[in-house]
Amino acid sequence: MDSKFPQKGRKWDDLQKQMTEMSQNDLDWQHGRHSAFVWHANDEVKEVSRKAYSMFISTNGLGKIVFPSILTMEQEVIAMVLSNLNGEGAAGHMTSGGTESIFLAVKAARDWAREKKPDITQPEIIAPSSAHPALNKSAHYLGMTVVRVPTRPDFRADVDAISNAINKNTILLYASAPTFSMGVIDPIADLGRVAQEKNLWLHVDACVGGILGPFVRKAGYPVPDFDFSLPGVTSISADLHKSGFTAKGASTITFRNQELQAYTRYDFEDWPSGLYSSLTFTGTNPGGAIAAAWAVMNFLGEEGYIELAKISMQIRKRLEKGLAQIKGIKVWGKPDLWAVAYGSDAYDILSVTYKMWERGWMVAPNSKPPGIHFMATPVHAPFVDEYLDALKESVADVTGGNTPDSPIEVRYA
């Protein structure tokens, strides 16, 4: 590989050809060969996102005073998100992704506790073992400790275990809607009551479900409450570039009110240019991502998102029905949205994972319990049967075709 800076520039046609060749071994998400990383609604939405991003590709979300269009679009995006999260009187802003959103929630909770609970010098977070690693990453950077407690047998947060783990250093409780690995929503109403009783911050990680989840409910599916309608919920992270189907680099962090949002702010003025003030961890943030989010949300509207919600849930149902036909497979837990985790007590599911990879399917393994994770998105609709056929063949490879009998129904652990 030539790592030297080129002396002369090259033509775009030449560069495009090389980049196309470089991408030949990339994930084949266009044919549904993935269970994570890419959220694709349809080509129309992708084109709207691309055009909107390119229109504002040179703008900087840090400089909203000189890019009032970006400010307006961000404000309208947040208003749309909050309208689906029962966020009357709530506040928020956009970030670069779920990790930054979680980081800002943890930072805000820490600074809130410094003011409201000054006796705490070693702040701790109590979270179920299903919490996303971004929580520990954030705590590591911020000098905090995360105490993880086991989940219930249904893989949801164990409220009693979390309550019993609270101590004099606890400042924040954490819940997911849904958990990334298992696709279940934690009992957030119960955790909210504990947070209120103990005067603690409760963050809801809805990075996966926070945008499309409310539309799943509007489409007629039962979805447990996880938003600001629940007393005790302090902040919510929700990724636009996941179930909002917008361009990468767009998430949201929202708070019950502006006073709580203010704890994310960082101010510094001891430098020649005067006051530097920011609500985000990053400095520069791409205006293109903000513009693309605004454009996609307005392009789809409520009707468009409800349709995407229906498609995603129908895919999950088809997948579950197909899994029930494969001997030895069971669905872990009872998924609330479009994500499914499944495994087997009869054979080595990790070996099945390897066989799926050999067949060109990027399946995501779970370790506790051993299994496979699948995040259904509209791009998967034409390929569910192919996925199930590949899974059957992979199981046969591992078992030699000798699998135990199992009921022809979805079995929940």
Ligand SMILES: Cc1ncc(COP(=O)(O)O)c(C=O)c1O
The other form holds:
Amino acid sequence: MDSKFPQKGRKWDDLQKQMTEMSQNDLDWQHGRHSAFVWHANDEVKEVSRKAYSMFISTNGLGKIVFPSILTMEQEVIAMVLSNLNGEGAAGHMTSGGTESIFLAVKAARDWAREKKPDITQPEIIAPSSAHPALNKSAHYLGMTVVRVPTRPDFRADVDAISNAINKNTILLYASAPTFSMGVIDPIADLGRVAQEKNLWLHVDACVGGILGPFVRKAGYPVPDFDFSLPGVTSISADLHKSGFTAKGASTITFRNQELQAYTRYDFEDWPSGLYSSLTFTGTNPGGAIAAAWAVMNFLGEEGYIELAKISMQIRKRLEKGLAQIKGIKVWGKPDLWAVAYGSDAYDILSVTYKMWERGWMVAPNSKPPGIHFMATPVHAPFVDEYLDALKESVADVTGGNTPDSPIEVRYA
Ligand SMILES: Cc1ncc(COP(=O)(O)O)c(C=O)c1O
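Cool, the form predicted alone is there; where's the form predicted together with the named molecule?
Once more the chain from above appears, this time first in line as the rest of the complex follows.
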């Protein structure tokens, strides 16, 4: 690899050609060959996003005093998100992604507990085993401990087991809407009751479901409550760059009220340039991502998102119907939104995963239990049948066309 800093600059045409070549082996998401990483609504939405991003590409979200346009757009994005999360009286701000939003919720809970529960010196978080690793990453940086409690057989948080795990150091309970791996929404109403009773912070990781989930409900599908309508919910992370279909680098962290939001703030003064104060982990942050989010949300409106919600749910249903026809495959749990996971008691699903990869379908594996995970997005719509055909062939490769009658030993049980 030639990694020298070039002495002379090069022409854009030349660079574009080289970058196009470099991208030849990238994930073929345009043909639905992915199950995570990319959230593409359609080409029109992408174009709006691209144009809005480039209009504000030079702005800096850290300097909202000098970029009042960015401040206004961020406030309007948060207001739109909160109007869908029953967030009357709630407050929040934008971040660079789900991990930063979760980090800020954990930091806020820690600093809240330092003030309100000063006797706790070793703060602990109790989470279902399905929680996204961003939780442990945040706790690691913030000097906190995460206790992971096994989920129920339906892959949702086990509220009784979580209640039993609460101890004198517990400050925060954690739930997902939905979980990344299985696509199920935890029993957040019940967890909220426990949190209220014990005066604990409850964070809802709605990084996947927080933006499109409410529109799935508006499209007529039943969606369990997961937002501020539940009195025990303290904070919610909801990613715009996932089911909001906006440009990457955009998420939201919202709190039941402004007083709780204030615990995300970090102030520092003891340096030569006066007070540095921010609500985010990042310093400089891309005004372009905020502008793109504002533009996409206004471009799509409720109607546009309801349509995307319907398309995503129909894909999941079509996929589930096809899966039911493949001998030995079973869907894990009862997914609530557009994400689904399946596995097999009859054959080694990991080998099926490898066969799918060989066919160019970059399916995401689950390990506990072994399975394959799929996030339906509108780009998958034309390719559901191709996916199912590839899966049938991959299963046949693994079983030699004969599905064993008795279950084989499961690899990662
Ligand atoms: C449920 C959940 N939470 C948090 C995250 C982390 O989000 P990000 O990758 O934007 O930091 C993800 C990412 O897939 C997720 O699925």
